[in-house]
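Single chain ahead, by itself, as structure tokens, in the form predicted on its own.
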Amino acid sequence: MGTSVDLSINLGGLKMKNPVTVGSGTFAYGQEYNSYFDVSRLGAVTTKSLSLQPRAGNNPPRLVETPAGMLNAIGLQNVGIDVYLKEKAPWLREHGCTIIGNIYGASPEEYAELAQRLEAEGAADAIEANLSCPNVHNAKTARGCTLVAQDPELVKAYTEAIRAATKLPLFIKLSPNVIDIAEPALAAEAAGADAISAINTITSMGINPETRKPILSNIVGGLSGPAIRPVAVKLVWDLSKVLKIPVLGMGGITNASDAMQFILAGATGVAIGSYTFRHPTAAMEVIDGLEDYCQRHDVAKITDLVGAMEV
């Protein structure tokens, strides 16, 4: 293609041959994808949450079409961090992979262990922790919340006990449900974090006016897609004036177009989540629309546009 451009970014921690990744959730281990492309040309294969226990999700009907994405109420199915150990990760290592390791729990001590062991056996090359799902049942805080990525006392103490449970680089994922983004994502910068994924889905619901029931058994979800790419592009933007840790940027990229706003607004990597579903190599054409875009506007390193919105 013409003079060469430097993809490679530095992710709080956690280098990677170019700034795309995957949506944690819309990619499972990466084994299925790989029959559509070598899944090793990702900047990093971010794996389906993982707990500590397997996870059979939400009763369905868990999934529905919007006419600008998706509704979904999976509620974190997951195979278990014992079979990702024994069966995933190794497959993944050996078709030369970076793992972003994303997990979730029930409290701080289990995120803890869950970021320890993916350590210990080598299973992963940062940790994301995800404090946003919208679709499972949460316990109130003592402020009200449902989420703990809603409260930045909870994000602080989670973060302080993922922290020092593992030396590899930490991403806290945040929630678009809050009043201010900044809050959350300052209480897990202080407490140690590397970076921030922004963001998780929108918490929505959808009703069958001819039956007068929830369309989803959860009865609330998550929405992504292109309708929220706006919001997430403008939450990343408010979240790159106030951190000095990077930005993991997601929600609703369908092209290097996409991408690129999120990269613009402040945004050092950004990630490809449902438009895989409908779209299985939409990744691998990000990846070469921002080479192309870079090779257009003449700039030698993808991180020069990072933040560089002009105003």
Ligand SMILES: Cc1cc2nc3c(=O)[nH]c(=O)nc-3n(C[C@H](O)[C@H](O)[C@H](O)COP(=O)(O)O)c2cc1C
Contents of the next structure:
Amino acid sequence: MGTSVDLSINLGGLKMKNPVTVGSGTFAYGQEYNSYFDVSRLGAVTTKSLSLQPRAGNNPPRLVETPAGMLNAIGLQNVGIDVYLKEKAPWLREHGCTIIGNIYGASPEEYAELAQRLEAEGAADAIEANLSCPNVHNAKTARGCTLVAQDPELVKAYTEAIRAATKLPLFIKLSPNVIDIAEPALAAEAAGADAISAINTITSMGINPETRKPILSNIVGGLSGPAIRPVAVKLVWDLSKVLKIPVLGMGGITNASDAMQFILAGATGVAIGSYTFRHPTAAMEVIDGLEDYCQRHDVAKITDLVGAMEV
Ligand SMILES: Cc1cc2nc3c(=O)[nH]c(=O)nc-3n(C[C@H](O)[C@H](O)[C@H](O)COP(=O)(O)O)c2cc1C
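What would the structure be for the form predicted together with the ligand, rather than the form predicted on its own?
Everything in the complex follows now, all chains and molecules, and the chain you saw is the first one.
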């Protein structure tokens, strides 16, 4: 023990002092969690998806526990880009945080505008485009898809539009609800994405048998937490086999051992999402645990372990 470990990573051009960020939508804009730990210790803070206008989200019930995770249909509630720029980003900057600005729009133009404004105001160090939210009512695309992330042609068009609007590192966040995640990922890479974030929640639902009503007001929501971890690890592995750009892996991470599964499967960075609700300091423990893992395994640089699964 005691030997220093280099935990720093370069995630598609975003320099992070360690591989750990938070899942968009599980950390708001960081302020509330600063009473639990110094949020600037994170490799980066990922914001809740930001839209051009504030959004109230879906009506309750919109969040329920499941046996090993949670089901949510928040519906992209957020303060909107103006409030973020005026109140949230300055706070994150004052506290020395590296910021991944997650964005959601109804068209390529809206995504482009959001990215451009975040860059112009110095309010993000990287952009993560959420093309995969299952909790909003999207019209079906020409191919019958309900998410942009399910249609490689759309992923290409959206990525190109955002790419043209910003020089910041651009991460495209994909959905697990596809037959082959390599297709949208390769489309994003070809269109100029610098990294792929995976996975968003898995489309799911529940019914109360007594009332015969859906558990969520939106009927359908997204499953997250430990239940989805094996799915997420497999998809990160699928991605790392075909991509040249790095992967930001997430889905059910609760501790450093879980995070290591993602790194060994090929993720350069990791995000802690739902588990933060149960255990607010989880991300800090993951950072410390990764350092401890490297020391125990005599590894000087965490990046030496990316994709180092032995088969
Ligand atoms: C309550 C809640 C809200 C979320 N909101 C967003 C969001 O606004 N944008 C986004 O890209 N992902 C959102 N996600 C997805 C998470 O960022 C993450 O991809 C997913 O939950 C898997 O990680 P986890 O199992 O560690 O939670 C949300 C997840 C939860 C549980």
